[in-house]
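What follows is a single chain, given as structure tokens, in the form predicted on its own.
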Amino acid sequence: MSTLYEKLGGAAAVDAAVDKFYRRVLADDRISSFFEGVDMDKQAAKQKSFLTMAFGGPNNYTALDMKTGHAHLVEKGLNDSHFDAVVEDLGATLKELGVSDELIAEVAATAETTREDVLGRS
């Protein structure tokens, strides 16, 4: 059984992925301040990372756990709405290159194992 990360195509599709996603989280009026200040060549480098892993590719991820790396954040408001924005860009993204639905409905649902860790509710 091949895994979620091999289905959308593997290193190269979560590189144009996350490129994409990001460009995408900029330009959105609803998240895009908490990108401020922040290098985004380390941070898409670090989300290609963690996607790798979370979908089941290889497993190189070194950054901070989620509630760690997001504490910050969480300081500043970050709350469901912002979470809900962030799964939404990643699903238009992915539809963007073609993945099919259900996949995208995948990927949601592995995001959505993040939302308690992101927002320090767990």
The other form holds:
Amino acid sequence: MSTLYEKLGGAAAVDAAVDKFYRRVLADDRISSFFEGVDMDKQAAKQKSFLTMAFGGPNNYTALDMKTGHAHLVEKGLNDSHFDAVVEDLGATLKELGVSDELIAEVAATAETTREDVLGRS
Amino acid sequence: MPNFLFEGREVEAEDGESVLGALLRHGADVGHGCKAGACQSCLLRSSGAVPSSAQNGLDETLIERGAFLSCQAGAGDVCDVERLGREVFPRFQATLQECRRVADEVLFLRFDVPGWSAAPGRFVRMVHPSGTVRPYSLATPAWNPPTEAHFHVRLIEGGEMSQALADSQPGDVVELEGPFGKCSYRLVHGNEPILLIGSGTGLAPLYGIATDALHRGHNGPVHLFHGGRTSASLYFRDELSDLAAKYPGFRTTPCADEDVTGDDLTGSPLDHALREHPDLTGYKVYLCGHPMLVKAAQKKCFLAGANLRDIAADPFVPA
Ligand SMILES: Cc1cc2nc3c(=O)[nH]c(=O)nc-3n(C[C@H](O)[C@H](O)[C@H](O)COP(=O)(O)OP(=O)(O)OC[C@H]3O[C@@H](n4cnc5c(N)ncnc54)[C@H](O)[C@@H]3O)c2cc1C
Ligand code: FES
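Please supply the coordinates for the form predicted together with the partner chain, as a counterpart to the form predicted on its own shown previously.
Below is the whole assembly, all chains and molecules, this chain first.
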């Protein structure tokens, strides 16, 4: 049985997706204001570890990191609608890369497990 | 508390403090400049893990040695920290050969540096005999011997280094450390269009990179957008038209905000570049000069389709 990460293509798949995903997120009017003024290289590195996690790959994300890393955004009004937008952008990126709907649903479900931590409700 | 060891002694740090911040607060004598991850003056090394976000833009050889930017690493991210030894950063003696004004506020400097070799566009740390250290980008054309180092330095009123350089004479000596950074033409390039956008002395690395690409036979078009406050502040026009005459693939577009003369365009070089090149998919992009322009350009060029790893940027963040 291969894992979700292997089925998607592992680290190479993350590399292929990261620029496309980050570009979608930055261009998405619903959430782009949260990225105003951030360092792009640093942010891209974060997007990469987020994708690795959502793809079921090796990562060292912890619930606490998720919570503290987003606390300043929650203060600025980050809520469920923004989280939904990110998951939608993630799905659209994978669709663009030709990933099957079935695997996209699995990725979305993995990303979903972080919702409460990201929004500081855990 | 996110304490760490510095050269074997424990340093008390506060939550959210950077490694550099904690060291400076305790009076440690650690080199630093921009505190924004741009100048690489604050390099230290760690024997343990370091966050990759504190190694952005560093050479492989530095990363292998555990080097990181101490202004970009949280105190809690590291354990055992020390200075990089001199063997990692040899210093080169640079003797001034020529120093002249190429615009009201811009100095052109040419040094002779025995033993030196670095790709045009990368930057050095220039160490003045007075002890002042500032980063400057290499503007040496690719066809010159590597032991020549050319710089374009903007004169800043009250600026320690730029004023000292303005007063210097042929024969004067400074030291160079480096080179650093990722702003240089890479051999893997071949047929891609290259877009260069810069303001002021941001032209220094961009000119170096353009000569390198063209001299090595780059096949894709190379388009440089140079911006300044006024048309009169745009320097090196002859050198750029010589380049265009010699290499048909090269074009340059001068842009100024006010007192615009001749065929110069009015407005920001970034806006004009994106108007002419709205889709940057597959482009190699180089951005240098004013930090605000460079940061905005990085984002806009990425949104216009350039891959992040294909965008090389040196914001000239002051110390
Ligand atoms: C990677 C990198 C590469 C660089 N390459 C070049 C280069 O090729 N050519 C070049 O000219 N510079 C370059 N710089 C900027 C350079 O390192 C110095 O910051 C600059 O020359 C000012 O130094 P100074 O000692 O003359 O002034 P300082 O004594 O450092 O500053 C005096 C005062 O002027 C302010 N100041 C500094 N710069 C500016 C500015 N641009 N506009 C308005 N106020 C300012 C300072 O904040 C300070 O208050 C580069 C910077 C970086 C980080
Ligand atoms: S002080 Fe850290 S990179 Fe400039």
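Numbering follows the first chain given and starts at 1. Note that the rigid core is defined as the largest set of C-alphas that superpose within 1.5 Å between two forms. The structure presented is a predicted model; accordingly, all values stated were derived computationally and were not measured.
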- Kindly check if the Cα atom of L97 is displaced 2 angstroms or more between the two forms relative to the superposed rigid core. no
